[in-house]
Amino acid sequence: MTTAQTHVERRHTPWYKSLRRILTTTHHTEIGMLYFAFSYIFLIVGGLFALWMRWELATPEGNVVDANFYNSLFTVHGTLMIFFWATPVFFGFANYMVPKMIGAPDLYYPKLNALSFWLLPVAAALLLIGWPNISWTGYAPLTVIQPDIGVDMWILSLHIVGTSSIIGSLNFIVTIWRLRRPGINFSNMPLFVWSIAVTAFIIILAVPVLAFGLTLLLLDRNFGTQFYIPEGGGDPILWQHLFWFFGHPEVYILVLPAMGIISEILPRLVKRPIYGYKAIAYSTVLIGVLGFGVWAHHMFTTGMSIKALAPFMLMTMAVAIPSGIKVINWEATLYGGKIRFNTPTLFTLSFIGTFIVGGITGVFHAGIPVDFHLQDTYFVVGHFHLILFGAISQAAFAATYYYFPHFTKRMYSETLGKVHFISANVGQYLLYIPMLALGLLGMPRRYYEYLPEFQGLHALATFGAILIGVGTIIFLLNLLISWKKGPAASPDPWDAAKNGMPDFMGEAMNEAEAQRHG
């Protein structure tokens, strides 16, 4: 067979239908849907833990798994939710659409590339091999007297998919630096892009400090130092100080490109341009800045002097103001639009919405009083998993519905995805208002067990938790079945280039296919 022959065939056979065109691939359309692949994988894994640990709660007894066993699906859960699902999910998409966003024909760096997703999956099997009982956050020193190997495979697992996490970095902040095609400058370059290059920062800024962390940690357990143990002059407010240095902008790394996405397939979708785009990107310039100025607010319960509080608590409550200005830029772009409730509008407002409440409840904690009475109860559980479940959960659903007939050449089943936006919805809202509730009555985080007058609205969280676990089975199938059978897509499946909208994931993809293929 001639090489040219060998060439077509390649093009023609679909890549994922080889083993070792799955190992070697290093372009990053396919890269991408790697990541999309690997990200939904996890969100099934570290869903089916939150189930068994709602499980176990809907009675205020333990008699569904011991205590040990919890404290270890609380610890995979975390560590999985935040950096296999969340994150490689906008990975993916920043892998599949950044280069045809700005008209490259791949990432700066292909084989980087490549490296950075195939560490994932190494990194994921240490977590779940070693099997940690020290929750996601690791507090110190619980994390240094706990003998079980588990926590040195915890953190051998954090050191890989931060390595990952920056060398994905590096190639999109060059990519986006180097490739972009004549026309496309930063006064004109998409915002989900803004958000990709901003995001990137963040984690060049942020992971090596949580390496660093952890390094210690390492050291502390495995060679006699004795950083964060007090009896040898060390401190454990040190490893706070590190972890949520690194851990509030995390935050941003996960919600950024949520927001990214959604500031583009939200004009799209009602058919109207995109109001206030230079406030929406310099507010993602500002999120990012200022988002490395709030980590003490974790924290204002450890004992730390007023004046050094007092400018967290300033810094959280500057930091709502830019998100306050995407969500004003996003009602205006809906007003007078044509509205149509297809599903990935119905995903596009739920995020909306679902940010609107997450974020006010977040608000919330910036007063130091009132964070005195709410640290570590199932308000601050609620908090935050309505922003980094329900919200970002709500943009990747909106995202991936909106680009699956780029993706496959195929629609999906609308019913179906209307049954899923409704079983997402009513379930993530029983789920996490009860908590908010729990919290306010004085429920504590991480029990095991609890007192009976807390069993009604836990069983009602139960019951919200298996409606998303339904709605994410039907959404799964959904995809699984459109892919092989659904009917096919028109070029322009969202009518944006007919409504004078530019659609990037036409002109620019168009121009960098035929730099490829030449």
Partner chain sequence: MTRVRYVEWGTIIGAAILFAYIGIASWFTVSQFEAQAQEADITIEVRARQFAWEFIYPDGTRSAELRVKAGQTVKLELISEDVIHSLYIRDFGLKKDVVPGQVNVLTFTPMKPGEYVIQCAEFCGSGHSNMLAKLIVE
Second form
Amino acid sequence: MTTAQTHVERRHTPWYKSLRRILTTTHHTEIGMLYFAFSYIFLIVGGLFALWMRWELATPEGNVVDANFYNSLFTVHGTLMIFFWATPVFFGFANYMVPKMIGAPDLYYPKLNALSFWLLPVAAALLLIGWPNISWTGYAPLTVIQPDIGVDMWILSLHIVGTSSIIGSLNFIVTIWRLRRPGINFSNMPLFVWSIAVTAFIIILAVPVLAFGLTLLLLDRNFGTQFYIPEGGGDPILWQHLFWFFGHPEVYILVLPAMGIISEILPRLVKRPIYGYKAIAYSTVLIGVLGFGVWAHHMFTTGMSIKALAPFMLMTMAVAIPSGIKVINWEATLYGGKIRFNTPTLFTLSFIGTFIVGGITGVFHAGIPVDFHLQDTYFVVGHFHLILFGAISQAAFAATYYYFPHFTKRMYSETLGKVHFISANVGQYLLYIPMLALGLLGMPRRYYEYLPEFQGLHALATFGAILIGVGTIIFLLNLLISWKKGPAASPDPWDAAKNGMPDFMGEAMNEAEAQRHG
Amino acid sequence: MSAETNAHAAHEEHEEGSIWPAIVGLNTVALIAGLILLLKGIYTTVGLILVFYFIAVVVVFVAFEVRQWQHVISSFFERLQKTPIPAEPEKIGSVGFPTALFLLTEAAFFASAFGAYFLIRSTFPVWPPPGAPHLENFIPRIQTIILLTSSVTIELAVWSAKRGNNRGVLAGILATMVLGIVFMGLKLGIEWPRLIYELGFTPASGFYGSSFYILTGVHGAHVVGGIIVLAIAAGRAKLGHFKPKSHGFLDAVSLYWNFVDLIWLMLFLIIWEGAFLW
Amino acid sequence: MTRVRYVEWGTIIGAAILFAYIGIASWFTVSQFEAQAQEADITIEVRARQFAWEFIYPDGTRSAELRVKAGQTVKLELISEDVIHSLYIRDFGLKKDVVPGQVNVLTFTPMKPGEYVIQCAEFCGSGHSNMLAKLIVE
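Got the form predicted on its own; could you also share the form predicted together with the partner chain?
Let's see the whole complex now, leading with the same chain.
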């Protein structure tokens, strides 16, 4: 009881009221909160762009915005959601939790950690002001001949984000290697820490490749070099190689922390230790390694020969196996567990379900002849949105609900949480299943106007998007109101410590040791 | 209990916090604005001013940091001593692992550069493409000797640091810096102008030209970066920061410098026609 | 808990077998496409530009729509004049990128007479969604 009161007392000088505190903090929990605030703001912005696009697509003819504006919308939506929502939100969790989980006082380089956050607002502002219309993949030579200054700003914005994530990743790897307290090692380290370690390695190996590709693009645009222009002997396909060598591992940069966080909260929610710790940890590493060998599956239709493509097809299918191992281990954890139907559990379950649907629709693309039909259609859009929204974002939601009492010492509203769950899940299937169907029927993506025969499915998808939007607004209102006015939460809100699985393993060990000594 | 430690930690951190990350991070907007103006060739003076303003911010930041570095390390060390994490100075101060990680990103960067180069080069029936000028390899040979010598001088600095000879450290670092500057001078002062103005071989002359300038240019940028960190190291050597048992920064700089040297050797072997026959 | 082990290994091995099958089947299907290109009855040059298709027949006539005969194996030589496009015949499930600087080949044998849609499937600029053409099989 006294602890709860101390928590509330601390709120008299809250960090968010003091701009100075925000600007000068280097403490990992506070940087984590800044990452959260940042990424949720851009979830809203990117979501509004998505709704805007869906509103435009509700009718076959373009009558809401003009074609260039629509192209900018999907470009900025894509870049924003990947670099300013899905990546930073898990960086936020990692900042808050990794040091606590390994018992460290802070990250190894606190100032660099703050720097890697403070680079992000500039990058986001550049992207929004630049307002490029080249699609998030930025295929050359379209990006080379596009005269807009916005494309240059997009390039530089990605450079900054890349720098920020490389700095952050170096910091996390060194922290995990050097600041683990005795008793926490690679055979009992929390799975989230495992996934962050692997993610950080992927980032430091993949992002420099993107940086190089972007540099070449910048030079091609401004200094007349000919890397991506065929006239001087360059090759547009080079951009695709460089981009996807980064771009596919980027998918794992997004999904591995989500999987890690689910592996943390699922056993605590069902009061049963995680089944197959080793299998989950090793499959994380395996996904990270295999993820570097699949990039050309985005390029099946570029005219490369079957001999060059076949290894990528096999590798792509091979990546599905470690992902499947994880799913089976989560299900085995559920089996015989006490499933509580509170909001984080529901979102965790929907993460697993949607991950299966999204993952299996992904395996279809691996078959080269199938991909000839599906490449660059709405099937792809439906597939990766099922993963990015249905799985990754819902894992972030589940974890936000789960750790909310830890972050704010208050409890959110369970009813509103369930409303959010229902709207997000009904909405996502109404939105993405029609997209899958549209793709199978042959509707290419990035179309501003489309043939009238597709209107029914598009209208259904728009309806689903609105449902998701409403749910997300409810979610954020729930968080904001509960943050101020919610009932005080106990320090062990999910009885995790009571069941022998304290939320932050290292911190719990530190406290136990401190109590023993005095 | 946990609240107390939290509050304590937060209080402690409040004192340790720093405004510099936010200043440097948010001021990148000046750098980017300047770069865009320079790229587009409009208001180039304003662009230059903005870029130099950002550089000045970073210089001031580094100047402050360098003074504080020892304090930062020792306070971190003190914080660790309150936790069960073993706080051995050699483990905390050693930069071998972080530097190796940083060089891993650099390696990925150069691997993508070499990969892209060979990917496109393999599509050419003959290399160098017909009509391209013959790249003279006299200057690169001198540059190779210079860089190899500089690797020796930086190792000399590390060796002196291990023996506590501060003047030797300073001499080694300055010699390396001078060799690096001479290297860049040969490239930017003699080789490139000759290629561009006498032979008309510019970055815009086809993929052959583009790849030559990007590979040597990216390497040159790393040499310049090396010269800058060497300058920082020289400043720290002058302040007497490098002790026989703690000279992690110098170790890191020498690792980086040797890495850049290695990259040069690879470039030297693949770019200049006939260089590998030497 | 051994039951979970069985499920786990069953899934892994089952998936591996399934994937091996898909891999082999894909290999043969695509090799068949590539072999088809050797014995084409007619070769048509396709020129793609922002934002239109142009088809150049062996006799030199140019047209904005593609006319072929049913049962004839058609070889399309895809040439781009500006940026990357992608020729997509959704009813045949065929797609090939049109990449500047290289000539890609797309081969198919239409069987059923009728009218089909050719779409551009690679984002190519503001008029991307209007880059349509008609495929008429007689």
